[in-house]
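Read the single chain below, which is given as structure tokens and is the form predicted alone.
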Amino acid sequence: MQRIFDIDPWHIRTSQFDPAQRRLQESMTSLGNGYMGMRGFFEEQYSGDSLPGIYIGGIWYPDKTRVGWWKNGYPEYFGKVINAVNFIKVEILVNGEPLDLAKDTITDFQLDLDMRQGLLTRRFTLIRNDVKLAFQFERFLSIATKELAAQRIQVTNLSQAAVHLEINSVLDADVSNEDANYGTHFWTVQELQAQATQGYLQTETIPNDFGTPQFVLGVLMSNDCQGLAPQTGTDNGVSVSNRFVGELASQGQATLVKKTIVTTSRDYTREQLKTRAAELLKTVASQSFAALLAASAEQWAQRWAKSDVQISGDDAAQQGIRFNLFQLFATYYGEDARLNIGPKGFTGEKYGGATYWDTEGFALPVYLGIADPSVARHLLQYRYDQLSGAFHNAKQQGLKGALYPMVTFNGIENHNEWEITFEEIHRNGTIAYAIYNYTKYTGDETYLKAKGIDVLVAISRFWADRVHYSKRRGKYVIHGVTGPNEYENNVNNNWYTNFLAQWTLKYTLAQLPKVSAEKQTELAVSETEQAHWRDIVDRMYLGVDTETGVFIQNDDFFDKDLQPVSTIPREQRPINQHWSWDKILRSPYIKQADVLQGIWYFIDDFDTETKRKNFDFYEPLTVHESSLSPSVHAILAADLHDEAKAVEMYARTARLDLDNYNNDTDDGLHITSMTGSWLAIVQGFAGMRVRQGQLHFAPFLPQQWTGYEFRILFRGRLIQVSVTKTGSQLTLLQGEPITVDLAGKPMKLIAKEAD
């Protein structure tokens, strides 16, 4: 555990500048507005270690797959988010020498991410011989105008004498990715235009051999600098600059306000980019930095009003869940059905910025509870729109039906590790589970009947072709897979995978009679095919250890040397950073919930004894080196009334990045797993379940807390849940009356009339 920021309920702040932790600070102070985002790298020159990154939603590149030994069925490319034009860049020269915090002496350093309004602020005082200057940098990405990035830089001369100051505001297309094959630069500049206080730069992604559209960015900046004089704008072929120069008298101040508009070919034609950027800039040109910030902060306030979780008695827990919700919303709030939630969001290059199964498993249930149902529908629509890609993926493996990708931007598999890409097929079950989860929670079957059934049938056809019948067992089995526990590859009969395959077939069969005759004709699921599916459901092999009653994670798991995680020396953790892959694969250690993932999905379908046996067996073997792991264990521990373990796992999921638990936050935050803290409180501590269309709660309060409170949206109602040491209270804030079960007792909630 590594804590580099102060504990504060609404702020991520520190007064320590440690160059060795610069990347970690950059990750944790990332900003985003769903349309674009950036790491918290410095605006000005910094010669120390850093990972600059600005990313635009839906902008990516198919980088050619490079492997030593090609296998039939490999994807031809690995999709990745690419670093975009650096539009926050400034160059600051003091008496002709560049400001560089890697070299300069500074005091009074402060870094502050205000989560309430999405504002990043940095302050310090530069000491250079007789020069003493106070700097303040502020920036935000607007929620009110998604294409707008706003910056304000203030410099105050605390020296006795005047100081020569130069500020160059830059749009820089000379950017690259750290993980690019052979240092590839992904952008070519199409147009540059420089005026005294404005600049425009247009870039296009380089051509590719895979039919993926090339993307074009139009970036327009406007600069207003008080205290310094504008010079002639310049460009050098890859960047555009507005230069401001002057003598800053003792106690004098210079202020630069930079407004940048980013437009893309996802929304406009190439010819419209500059015109549309100019129109958008015109709408904000007369507004001050403070006014623009206030408009964006108001949008943040509306989001917080629906989603904020308030914890009393534990500021670290409070900060953790707000940080997670802030970064989740900064990545995705459902406005654009073409977008999804990458595991790193806009905070780093790792995982390529693509979509994983994390969204359906972990993010969708959170958005169901904190946002309009249209947000969850957009997530479902995203997968429906990519169904053709899922058919392609299955065909590549010689299989029928649809195989949804492990990693994707466009529905086509973008990942090239065989044991992940084509063995971790359990994600197909989670795509189906998301349709079930949405329908169960909302009570809305319109998506299921019109579109979801197409997805379910296609996935069911895949499962029916992927299983095979074992004469020896007299059961259907699935060989050559990787379960959620990626520390075991190419195993046979992963319990979770087999279980989800069986459940998907059963669920699809139950939904077919609900759809229209026209849709049934279109789907063409014959009686013979349905009979085959029923046979698989009835005779799917699900291993159970006869001695312990525990579900067997895969065929060979119980042959391992089953020593608990507590026997691993502390200095060898995390094991993925200290052990060889061979040693990990032979070990009994579990990266994340595997069997327990299935039990969590269907938590009401297993009796307490079954849940207890499996939890007590598998949790001690779990190293939680996947960011998705702690929340599942927190929820199951709470369900089993194991308060100590539930609280331990909540702390881990809530502060996974803030405390750098897995020593891997420097390359980006774990965005999709940030849903875990909300899930742990709402499904775990508060015991929220939906049973036969009714909302249930069974809350408990952790001993070290004095209370917690959250709001949840459910079928047109906004309900407030408050838990204190004196008991639990439910309040209907909006919507029609509703009966809710609280700790086994029905409670009718009626909203108070507005005064």
Contents of the next structure:
There are 2 protein chains.
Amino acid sequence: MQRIFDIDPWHIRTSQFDPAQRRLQESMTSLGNGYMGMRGFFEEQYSGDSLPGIYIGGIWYPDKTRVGWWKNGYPEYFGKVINAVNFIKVEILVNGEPLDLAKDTITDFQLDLDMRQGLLTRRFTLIRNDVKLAFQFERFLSIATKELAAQRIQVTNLSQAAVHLEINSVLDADVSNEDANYGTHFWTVQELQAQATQGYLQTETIPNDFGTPQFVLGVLMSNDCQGLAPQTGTDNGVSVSNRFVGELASQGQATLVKKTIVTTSRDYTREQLKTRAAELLKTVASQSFAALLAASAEQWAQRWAKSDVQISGDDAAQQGIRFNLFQLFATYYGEDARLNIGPKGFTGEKYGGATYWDTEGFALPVYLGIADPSVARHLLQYRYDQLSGAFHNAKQQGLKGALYPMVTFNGIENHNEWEITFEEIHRNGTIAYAIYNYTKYTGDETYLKAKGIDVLVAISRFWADRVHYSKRRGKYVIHGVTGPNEYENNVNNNWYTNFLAQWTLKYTLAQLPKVSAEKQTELAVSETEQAHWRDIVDRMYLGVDTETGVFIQNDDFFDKDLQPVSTIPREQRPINQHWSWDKILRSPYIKQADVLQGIWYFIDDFDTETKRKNFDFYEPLTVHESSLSPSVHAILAADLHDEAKAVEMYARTARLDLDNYNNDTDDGLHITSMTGSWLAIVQGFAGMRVRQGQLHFAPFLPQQWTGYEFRILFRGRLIQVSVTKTGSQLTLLQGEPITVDLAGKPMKLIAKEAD
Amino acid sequence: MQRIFDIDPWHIRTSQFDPAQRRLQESMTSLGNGYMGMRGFFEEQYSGDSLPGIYIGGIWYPDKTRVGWWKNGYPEYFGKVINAVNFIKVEILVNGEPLDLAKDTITDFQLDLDMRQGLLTRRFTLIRNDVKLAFQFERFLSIATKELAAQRIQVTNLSQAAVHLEINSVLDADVSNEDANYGTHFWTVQELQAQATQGYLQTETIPNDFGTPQFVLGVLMSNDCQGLAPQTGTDNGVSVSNRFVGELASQGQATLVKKTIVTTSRDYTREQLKTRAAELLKTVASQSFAALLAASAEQWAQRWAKSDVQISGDDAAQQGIRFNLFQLFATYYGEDARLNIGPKGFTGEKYGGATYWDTEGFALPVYLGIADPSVARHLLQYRYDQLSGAFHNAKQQGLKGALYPMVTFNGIENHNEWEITFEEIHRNGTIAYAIYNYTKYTGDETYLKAKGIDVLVAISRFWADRVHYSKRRGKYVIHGVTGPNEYENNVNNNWYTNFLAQWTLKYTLAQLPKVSAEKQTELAVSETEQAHWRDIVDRMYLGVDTETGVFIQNDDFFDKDLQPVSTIPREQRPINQHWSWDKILRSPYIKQADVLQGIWYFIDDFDTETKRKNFDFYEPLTVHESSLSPSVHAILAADLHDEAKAVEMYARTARLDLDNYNNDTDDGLHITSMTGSWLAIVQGFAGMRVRQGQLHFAPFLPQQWTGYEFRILFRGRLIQVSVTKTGSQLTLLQGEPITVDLAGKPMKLIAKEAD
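Mind giving me the form predicted together with another copy of the chain, seeing as the form predicted alone was just shown?
Now the full complex is given, and it begins with the chain already shown.
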């Protein structure tokens, strides 16, 4: 654990500047507006260690797959999010010497991410002999105008004498990724234009061998600098600059406001990029920095009104849940069905910015609870639109139907570890489950009938081809898979995978009669095919240990040396940083919920005894070295009334990045895992369930807290749930009256008239 | 199958020049003398497709391991054999235009590898308008002086008019590997020296980050050209040249003899390289090309006298076995215990020229039979010398004892596919088995007692730590391995691995009492440790299918869909080129002998019924997509008197490269697999076994053959085995009288007096 920011309910704030923690600070002060995002790297030149990164949603490059031993079926390329034009760059020279926090002496450092408004502020005072300058940098990415990034930089001369100050506002295309084959530069400059206070840069991604799109970015900046004189704009072939120079008198102040518009070929033709950027700039040109910020902050306020979780008596927990929701929303708020939620969002290069099953497994239930159903529906639509890629992936493996990818930008598999790419096929089950989950929560069957059924049938066809019949067992089995527990590879009969496969077939069979005759004809699931699916459902092998009654995670699991995690010496944790892969594979230690993930998905379908047995068996073997894991255990612990365990698990998810639990947040934030704290509170502590279309709660209050409160969107209603030491209260804030079950009692909720 | 050379008992010969087959031709016309080797690429410039390669034994470079997802325990580098200075290079200009067979018109092409002498000859006639020149290129690597490469090039003017001819004899350090990260050039030039008819080039491998040695090569050439005038020697910083120029009158002839000496820092200090090369050159300077060839051919003759296999009635089979022995000896004849047998020898870059378990599994039994025991002993010594590397490898996995590497130059693991590196640990069993095999064959226990026991104890300690006890089974199990069948990965209880582990412990326990008290103290295998080993021996799990009595290849194997190989559509073979990896893993198809490998190792220890059951079960499931596989099946088929199957399997191994069976010989030859044809004839057709120190034969004659004959070295005797349609005959050619069992009857053999 490593806590480098102060505890504060609405701010991520520190007055410590530690160059050794720069990358960690950068991750934690990331900003995003769904359309684009950036790490909290400095605007000005900085010669210390840093991972600069600005990423534009949906802009990626297919890099050639390189492996030691090529295996048939590997994807030809892996996609990576690429570092875009650095448009926040501002070079600052004080008396001719560049400002560089790695070398300069500073005092009064303050770094502050205001989560309520989505504003990042940095302040410090530069001391160079007699020179003393106060700096303030502010920036935000607008929610109101998604193409807009706004910056304000104020320099105040605290010295006795005047100071010569030069500010260069730059659009810089000379950027690369830290993780790139052969240090490739992914951009070529197409056009540069520099006027005194405006600059335009158009770049295109380099060609690729795989037929995926080359993307074009249009980046237009306008700079307004009070207190310094503009110079002639310049370009050097790879960047454009607006330069402002002058003498800053003692106590004098210079203020630069930089507005940048980013347009992309995802939305406009190449020819339109510049004019569209100019038009957009026009709409914000006359507005002050403060006005633009207010417009964006208003949008944040609306998000918070639907989603805020308040925790009393534990500011660290309060800060944790808000930080998680803030960064989740910064990554995705459902405006664009072509985008999705990368595990690191816009906060780092790792995981390539691509889509994983984390979205359906963990993020979808959160968005269902705190955002308009259209957000979740866009997530479903994303997969529907990529169905052809999923057909391609299955075909690559010689199988029928659709296999959704482990990692993707466009539906085509992008990951190349065989034990994951080829074998971690349980992801397909979660894609199907998401359709069920959406339908169950919203009660809306239109998506299911119009599009979801196509996805369900395609996935069912994959499962039906992927199982095989074992004569010896007299059962259908699934060999050669990797479950959610990636600490076992190429296992047979992973309970979770077999269960999801069986469930998908069963669910699809049940939905088929609901769809239109036309759709049925289109899908052409014959009687014979349905009979075969039914046979698989009836005779699927699901391992149960005869002695304990526990579901067997996979064949031979009970032959392992089943010592609990508590027996691992502390200095050998996390095991993935200390043990050889082979030792990890042979061990009984579980990276993340596996059998328990399946039980969580269908938590109401298992009796308490079954849930308890499995939880008691698997929890002591789980190392939670995936950030996705503790929340599932928290919910199950709560379900089993093991409140202490639920709180312990919650603590591991709520401040994962803020406290750098896994010692890897310098690479970027664990965006998809940020869902975990919300899930642990809402499904865990408050026990929220949907049963036969009705909301249920069964809240408890963690001992350390004095209370908590959250809001839930459910079928057109906004419901507030408050839990205090004296009890729980449900309030309907908006919408038609509704009956909700509270701790086993139905309560009819009626909204008050608006005050 | 693709046969591009004529059938001939002693020659690899063709009169076809097909640029599309150049790489394949190059592989097949490789030369080697154990010290160095080369592919059959052209001396002169050639603009067509080609894989030039000259490799010096023991000269390699550690290239940084690059993988998609780094796993703890991976080796930091992988070694690769590096393409050395091109010292056979001779540029030829005819009337100022370079000779280039990719562009020029030629007739009367002949390419001929003479296996009896180890000489490669190429002839053709160049036609350019009125110009007509006959060329003959000859080259060999001397067995008599291992540092010597000799070339002779003759040009005869068949035109009416004189022709201007220029011959540049070059040492060229501007070489690279086709397979290199980032196209790295591995050599830097340290010294260049060019005189008129001599040239010296000294190169050093570039520095590396892993602390492995940088190698220095000294390459000295002398050129003698009759018919052309020598010019001033030149160098261009990366190569040195001796140029010979003149007018060749009609019917005139020019002859260049080039002698090259290669010294390396493996044998001499950097400072000695040049003088040692000069001294060596002196010893051959006055000898003609013919005399040098005769000296080397005499050595070849001695090798053939001990090892030749003659087959009557099947010239293709005859050529196959000779080619295999020729290329095997070209790679290794045991002179240098620091070297070993790479799967591609000196014939290509693939497999990095490193050592695999192929050596102990397949090559050692051949060398035992046809070469002095010192050769096999050098192979054992090689592993003894690398024991510290094996300790390192085990430690990398958090295990005790020694784990011999899958791939190595220096004992340190060099391979980075986790399912192989970490899991294909059965290799360790074969290293132990080799000691047993040597001792059993030679009756010599000195190696075992002095050094072998160290290796056995170290390997036993590894096994004892690698097994774990399964409470459920009440047995020791081994999880997470890959057997010889690499078409299954990360399986549990691979029968072969478990069996070898159990055997190693049992064998080591039995040998311990034999060694000196001093050695026992040094080894310090306590009573407790021995008791633990005994417990593992007693309670090792070895799966047997209750229904069929077949040994279970690994857990769940019998749950697979067990359709025979014959059901795979022809166009999907080989499956490794047509099926996705995941489909291969789930299939029941076996890449190479696995259970049957174990039965072969201990062929006398299983009853016929057991052997038959297992053979009948596994052979129909085996795709033999490893070139090491068919020979094992041939021996077992012969053992079970299934002569037709034995012959079928022999056919797949005997001409594997000559007929390019696996469609990959263009990369290089399958050197270690070349042992297979000898094993199939000697252990298979002739049924050779050693039982209680006595040789046994039980020969049969394949129907297509009229007879076969081979020689065997056994405990100081040279025995000739002749099998004809009328029966089998054993003749003692050298050595003390000996009793040998022939088809169940003991025969006393007495050598005739030398004629």
